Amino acid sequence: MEKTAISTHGVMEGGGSYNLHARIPAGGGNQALPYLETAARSCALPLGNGPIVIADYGSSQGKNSLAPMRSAVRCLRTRVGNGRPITVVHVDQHANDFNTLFDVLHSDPERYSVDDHNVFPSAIGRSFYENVFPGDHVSLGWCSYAAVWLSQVPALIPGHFIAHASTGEARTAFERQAADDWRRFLSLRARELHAGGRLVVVLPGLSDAGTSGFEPLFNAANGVLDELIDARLIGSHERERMVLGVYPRRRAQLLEPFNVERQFQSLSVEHCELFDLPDPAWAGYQRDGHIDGVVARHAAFFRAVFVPSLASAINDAERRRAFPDWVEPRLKRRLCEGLGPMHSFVQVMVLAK
């Protein structure tokens, strides 16, 4: 199969749309705090009193980076006392909303600078799919859901959007490029990692009948990119290169590099686990049963984190930035008739080098 020449940068809708409506991704990343702490009290630290640097791969706006910062640089606190100065580097691409970013980092009240004025928060603009930082930089670092998202798309997906709903040549290519790149990802942060740093990674999982839990989200968003067809707002060539750059993996996917010498370029796995994500807003639901609520936190959270890659696929500017508001409503409409919970997986791993 030919490779398309689609790009998928990953950039969340700008304007702290993420910020608000990335509440699933934010509870992923809860359940993985108490392995990041334990994490931030065995990691090897750098002898001196030069800086501890703390890497945030895929930071997106920066409100769910917060409170694993704050639990990390706590804990930090508990060996090197208050002296010591601990550097947080935000990584995200150059698209990113950095002005969101730096606007949290400045302001939120949640903020992990707050309270410690020997805590220094900047930012790189660069994929993690390229060095980041010089070699034996890093002590501690955390990723969480950003690496779900591809280097590339690899192929077109007749009729879908999303990887897993793909069959033969096109699913197969999916697979290569996600294996390619959780190596590719491995392999630099394994220089960036000083020896005896930890990196802990949190990523969208899959049941072990292969679902996400997203299924009923995107089949919804699937029929309204034909309805967008239909209503000649998008024309069909268009709708063929809108094609999601995101790929959960298994398990034993995520462990496939390891197998071998239960090591790979210096790193290995200290814990990886699978846990159930309930849905938040299913839970409001089911307490106060308002029906509009829930809809609209589900189609917020596609419009957020997902629309903006589907909308790179439209040739006209104006077009593209009118894209969000016609998917939405029609949506919401969908979900409406299909209403349920959108239980969800989350894998979390930490490993040493």
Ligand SMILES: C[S@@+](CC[C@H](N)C(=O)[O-])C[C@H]1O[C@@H](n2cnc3c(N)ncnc32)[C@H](O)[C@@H]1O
Contents of the next structure:
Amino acid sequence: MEKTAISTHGVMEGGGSYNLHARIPAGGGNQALPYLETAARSCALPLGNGPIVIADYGSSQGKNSLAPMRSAVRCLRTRVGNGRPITVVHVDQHANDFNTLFDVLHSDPERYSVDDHNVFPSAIGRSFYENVFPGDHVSLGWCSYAAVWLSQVPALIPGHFIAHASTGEARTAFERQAADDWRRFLSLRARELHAGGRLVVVLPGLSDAGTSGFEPLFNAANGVLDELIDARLIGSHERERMVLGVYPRRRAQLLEPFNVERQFQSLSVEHCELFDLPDPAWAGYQRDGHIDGVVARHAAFFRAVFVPSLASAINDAERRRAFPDWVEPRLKRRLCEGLGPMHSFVQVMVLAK
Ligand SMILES: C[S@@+](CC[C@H](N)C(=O)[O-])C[C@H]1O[C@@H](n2cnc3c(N)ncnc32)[C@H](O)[C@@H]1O
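Next block, the form predicted in complex with the named molecule, ref. the form predicted alone:
Every chain and every other molecule in the complex is listed next, the one we just looked at coming first.
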């Protein structure tokens, strides 16, 4: 496959949909909060009274950033008091739903600026595979469920859309892309952090057996794509190009750049921990027994996070717009037939410069 830059690949479903349906990443981010708080208490701060910069890389529509940013600001306040300005910069791809992000920053009751008038939110629409800030600018970085998205899709995957279903040359191409992108991401962030800064990276993890917990969901969705071909709603040439540029890395792959000198581009690893992540939709089902509820939440999660990227393989705008509504009900039906929890994992890394 010819490599194509896919600047809008990985963008979440707009209209605030991601904020409504992203409870799994919210749970993963919550697990990482103690690490972020420790980082906020220990990161070096710039001398003088100038603003302290917190960067939120891959913020999406912002709801899931509120709790981590609030915690980070609160911890910094215990060090510097209320008089010092703090700027929080949310970074995402230019095609992100920034309207919703700004609504959240302006009026969500849980916004971190509600009781702190010396904190200044802003946003940048640029890929984190480029320089986003000047050098030595950021004290504390946070990147949750975002660096799993690659800079490009390196290969087609016959019969599936997810890297872990790939074999042979396609698998090798994904592994290479994931390794290159991880090094690139770290190098860029190392440049942007000032000495003594911290970067907390939260990622979907893999079990020792190499499973992510999302396999039943992805396999059900893959079956839906076949149904859509049979129904002549999408063409097989479009389905072939439906590949997600996501690659959950194993712990060893995340640590690989640090193997030789225990440092990479002046970054060192303070923590690298894997946690089980319970499925909140399944927990709800166990309480109330409503199959429709758990299935709707799983399907809405898939739609909000992954369907826009799959839809980008459809050429004409009208069918591209209709595609999510074709996928969701069929996915619900399949999930009902193979009902089960999504027991995923979250990998938390803390890096120090
Ligand atoms: C699953 S959402 C995570 C949102 C939020 N951080 C959370 O924890 O819920 C992934 C976000 O990463 C963003 N993203 C993916 N690739 C990116 C890139 N190269 N540069 C900036 N943002 C990117 C997507 O646009 C999306 O908004």
